[in-house]
Amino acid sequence: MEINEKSLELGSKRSVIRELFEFGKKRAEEVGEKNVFDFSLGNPSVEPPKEIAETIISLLSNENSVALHGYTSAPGDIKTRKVISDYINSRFNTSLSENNIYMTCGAAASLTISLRAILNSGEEVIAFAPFFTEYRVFTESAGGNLVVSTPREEDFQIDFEDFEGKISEKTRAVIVNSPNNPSGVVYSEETIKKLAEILNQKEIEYGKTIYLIADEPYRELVYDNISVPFLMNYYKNTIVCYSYSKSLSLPGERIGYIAVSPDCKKSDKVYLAVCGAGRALGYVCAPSLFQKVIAKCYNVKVDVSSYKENRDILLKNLTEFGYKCVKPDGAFYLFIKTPNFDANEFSERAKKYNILVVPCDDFGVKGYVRLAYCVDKERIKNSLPSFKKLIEEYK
């Protein structure tokens, strides 16, 4: 074979989010697109924060443009990464320096580079179902296995005897990710303290290292007050992988950062594990306008309040048809058990209606799809009369 097999397979396969997404947009052009209800890809539909224009202006219009758009530093500006570590600091009470923090090209790259970092070869994940599915991808091109532990199917927290069965010597590391993709799930503080507690158990009982990786890009992204808790303050070995996609409505500029925990047992020698891992997949200098752009917007957030519009608007309607929903209190997915807990064909009938949602057997749990209500809120009012004419196919 003249080329790598396992590349060759990850090119080949389809995602079925974006296969959805290309059929959304091939029914508009028969049907038109007010009739098409596209719920499958986690796309903002809340426009940036106003500051972010006026900053990217400011920038463009005041900054010398050789040093504006030229090579920062590898893990980031320094400056930039200055601004994040004060301000976590007086958020959540760590004590992080710049030199804890590696600006990243979002979450996704994050994740990618903290796994190459800390996994070796033949070293096992732990990720909670339902959990995005590009975990294996990372994990396995880190050289490591995924597994998976299978929730509480009541509330979608943490099922912590299905979690002890699945930690093992070969455990490295446990990927949480709260507000959850795609149950829209928030972890409890008192889910939080008993995972803390179990993995220091497991480092004493068998002598090493298990890092929690905190997959952060819905952190700001939650409703009716409810908190979300940091896991550094949690657990000492810990790093934290945020972007903020969404908490600004930047999904395409591909802008985030790695934390490393200062109180991560060799924290130092994390964190240049960090940076040589970033060097080797070729994911240094984040974009230096964005790491400019965040530097000024840090504390800066969209408004959720559509998000949380959409949501309510959804949850009342569809279980009064009769659907079961997991209520979400975070980011912007619905997540739907289907009558007949066949998701793929669930999701084919719905297209019957137009409606487009994702089936989530690759998530990790059977029998649900999950629906992206980060669009207008008129589409979600027009498409409520074909979700009622989708269930009753099935009463």
Ligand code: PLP
Contents of the next structure:
Amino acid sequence: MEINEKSLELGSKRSVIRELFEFGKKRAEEVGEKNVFDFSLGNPSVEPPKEIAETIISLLSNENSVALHGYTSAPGDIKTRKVISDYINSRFNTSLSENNIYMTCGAAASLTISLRAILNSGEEVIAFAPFFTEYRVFTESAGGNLVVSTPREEDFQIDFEDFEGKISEKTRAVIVNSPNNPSGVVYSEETIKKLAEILNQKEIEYGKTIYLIADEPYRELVYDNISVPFLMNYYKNTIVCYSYSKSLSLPGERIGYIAVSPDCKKSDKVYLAVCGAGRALGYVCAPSLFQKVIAKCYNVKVDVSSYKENRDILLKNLTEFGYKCVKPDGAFYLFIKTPNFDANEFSERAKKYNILVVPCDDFGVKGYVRLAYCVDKERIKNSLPSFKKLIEEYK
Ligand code: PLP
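Could the form predicted in complex with the named molecule be given as well, to go with the form predicted alone?
Full complex below, order starting with the chain above.
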């Protein structure tokens, strides 16, 4: 073979979400766009805050265009990194400096860089199901193996017995994604404290560092004043992978960062390994214009009230119809248990009603589908009669 087999396999794999997207386009031509209830994509539906456009216009009007669009330093513009570290410190009472921050093209890049920075060949990364399916791709391409810990099904918090059983001398990292894609669950402070306690014990038992990777693209998308514990404050060897894709509705602009805890063992070296991994992957100098936008809009957030309204309408009605849903405290996903415990069959049957939901077996939990409610409210309301008819087929 003259090309890399693994890359060929990855590139050739048909994605369920992509197939649903194509199906939705076809149905829209047949029955009209407004009659297709496409809940497959996690693309924000809320407009970016007005400060984003204002800042872009101001930068384009007032800054030197060569500098504005030019290379920044490889880990990112030092002013942007300083603004971010100061902001994290003021918000979470930490002591980061600009030399703990590496600017990236969103959380996907933050994760691939972080994993490449810490993993040696054959080491293991534990993810809690249900998990973002790309974790497997990112871990394997960094030479590691993904180990999946099954959750407590009643509330999708961590099943600690299962988790402890999955840790071994090969474990190098644990990924936590809270608020979670696809369940919408936020890990409680109690869960995080227990997780940190176990990791501290296991580090001593195995005499090695185990990193906690906090994948945080949904940190700001929480409802009802729920608080999301900041993992650096609970566990020293923490690396935060942040993204503005959802918090500012900017997924196509590809901007985020990695924050290495200053309390990490040999934190300076971990940060240098992050810089090295970024270099090896060609992820240097994140988009310059958006680094400068973030330097000014670091504390701005999207209005999450319409996501909350969507969640409330769906949760109330679907539950009344007889669906069993996990209550999401954050992100914009509803995780639905399928009546016949067959996610693929349910997703296929839903298509008959022009409802598109993602079967989640690949997310590590069988028999569930994911509904992304980042769509407009009318669409949600109009979909309800179809959801009712769909579940009646199973009664
Ligand atoms: N992690 C999770 C859990 C996600 O859901 C996503 C995107 O949907 C990402 C990472 C990647 O985010 P980004 O668009 O910032 O690369």
